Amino acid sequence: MASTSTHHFQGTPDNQVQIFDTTLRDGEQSAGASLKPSEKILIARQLALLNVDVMEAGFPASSAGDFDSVQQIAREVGGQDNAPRITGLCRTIERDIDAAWDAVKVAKKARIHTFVATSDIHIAAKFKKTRDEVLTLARDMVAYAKAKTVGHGDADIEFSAEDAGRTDPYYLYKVLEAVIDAGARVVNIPDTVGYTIPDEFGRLIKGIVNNVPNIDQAIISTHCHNDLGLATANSLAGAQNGARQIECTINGIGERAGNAAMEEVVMAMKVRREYLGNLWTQIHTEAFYETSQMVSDLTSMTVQHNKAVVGSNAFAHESGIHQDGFLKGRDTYEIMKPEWIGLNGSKLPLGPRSGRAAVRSRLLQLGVTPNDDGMVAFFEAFKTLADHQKRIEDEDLKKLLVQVGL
């Protein structure tokens, strides 16, 4: 079995990875996932119970409704003791920064999160600017944001270099150095279009650690999209190479193919802790399943059955060989316990591929202890029914018991 941590392992502060949840901002940008203000508050409260470090509540400048929702979350959720840091996203535009600050400043811990694209593709196509102009804009707007937070406790600034995955690394180093000098205490490295491969993204983060002179004054963050199905892998590669904040969403929802899924990132660090260099988070993983279901219900975005960690089949064993092995020892086919994410136990669904061991186990749960001859007769009847019915439920078993006289 893969190495598993104690239930609430905590390592050194240097190995802690902060979890930045953007379900309410990037997650809500999923096609068809719009949320009402009351629904956002429900999710925000659940995320606080999950113990996320940072909660991106929305994009305050995008609409009056989004501003109000972010402000309400900052006041009602971010105003509590030990609450997550609350942030709002904004472009490197003064009016956007003003709106973001006005929305989040009522939180006990507030953050302005401002961004500008740094790849040549975006600079040329979107901005019609030069690299130097974008660098100056980034530096000046981070300084503008920083000035707003003076005198407001530990409020801080995060800067994101949009499309960093396709940005010339040496230009990216210069931008990051400039924004850190201007007051950014978190620098986010987004793989905005899900383009990079894990070792490539890991090298990008390592290059930042080794080549940005003042990087020791900031936390490196990652924000990986899932267009090639690599968001979780890229996020972990980033953390292995020095990133200490991961931006992610519940169920991996988000633009296009979505974001890194929080439950995957966190459970990978829990299950493979030693391999990943003792990285850890303060997430209360027992709340994952409940949170996943809430987000699915409120966004009307169904969780696929085979979704890692929280899918309905994640802890279901149907093959007879797997069921037999599981009954002899859970760790034969499970690398984590369902209780770790808030489930009561694993499932052994009965169907055409089920074996004798799983069928006997279910009968014992029903209070029936067949002898060997009785079990042979019952299993033959079970297999005949299973040839015509995909799933065998307890009521079906009870009818078979009557049929074979047990």
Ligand code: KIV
Given for the second form:
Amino acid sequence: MASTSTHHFQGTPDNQVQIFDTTLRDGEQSAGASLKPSEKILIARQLALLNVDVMEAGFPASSAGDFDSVQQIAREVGGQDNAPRITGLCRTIERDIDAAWDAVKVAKKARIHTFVATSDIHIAAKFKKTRDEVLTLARDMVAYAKAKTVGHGDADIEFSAEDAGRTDPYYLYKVLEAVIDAGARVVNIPDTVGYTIPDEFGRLIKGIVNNVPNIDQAIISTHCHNDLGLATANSLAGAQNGARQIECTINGIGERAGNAAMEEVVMAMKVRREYLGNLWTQIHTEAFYETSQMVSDLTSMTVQHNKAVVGSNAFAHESGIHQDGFLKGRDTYEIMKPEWIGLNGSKLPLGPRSGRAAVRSRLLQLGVTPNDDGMVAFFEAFKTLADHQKRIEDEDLKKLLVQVGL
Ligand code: KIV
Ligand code: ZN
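Could you switch over to the form predicted together with the ligand, since the one displayed so far is the form predicted on its own?
Up next: the whole complex, starting with the chain shown before.
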């Protein structure tokens, strides 16, 4: 059963899962979600308050504007004490890597995140190269990136094998071994097209743990897309099998159907901590609701009402049976407290499916304590109104009180 404490769990370092936020990069790649630099810095500050471990601020080589914005975030947010690590994405191309490093190097903790596709579909259709050529490119460009960071504190290199979910695992193992040898300290396993099933993705991560000889020198990361609605489940399966970084976005925004939603991944680890082998994150979950609203407002990407954790219905109990159960004990229908994500209590919306218990409870909140006969009369009037009106607000209740003479 869910713990009812709001206390932040601190587990062992081995079980800590680093949260890599890519709202400002993959999230901003959502169709129609583009952000101005002034909006990106607001989100970056909020992500720092949320206490993410790593923030991917953009793709510096993609435009001068993106370069400036990543650099501004690296300076203003990444320059603070205890700030998240700041990274910028780049292809395995020297000028891309140069741009990424020039943009992030002002951060106290900087990362170059370089990627190349490793699936045969991408290697053949996009690059017209061989597997060996791609492996050599990956290794050489990680070494190139690594050389740039030498002497810059604990700046590090992350390598992503794009479309890893559809890559031959034996080839993937060889690529990962080569890039770790060249200096990568995080190896990211993207399910770029959201194709894998949780058990399959978990086995892919386990295969990497068991077959890449130098894997102890790197953190395995997941980056799951949501094309089949499995991004959160796949990310958790990855962590259960040894991944210790999860890449995700606020509200799950991102290319096509989006990325794993940070609030879902983190709350699953908080609510089901024991089942998930005591995995934990350092996220300040009380900032989730505010962050979700900010990202939704600035990107104009509406959060669906029934969205897990941050949707407007996520803590709303509608039917009479549920409202009655909730009033007898919150645990009946709530596995986490709204306060844990920064909300001030749950909602019991009144409407056609509401029962006597919820209506009575709302009357008590309005300062009215009806006797049994009064309650019978009031509830009858309430039901008649609710037949014509989907939602009954406090103003409606006050009018009904006058109508039945309470
Ligand atoms: O989905 C993906 O493969 C990516 C990589 C560039 C990390 O976003
Ligand atoms: Zn992606």
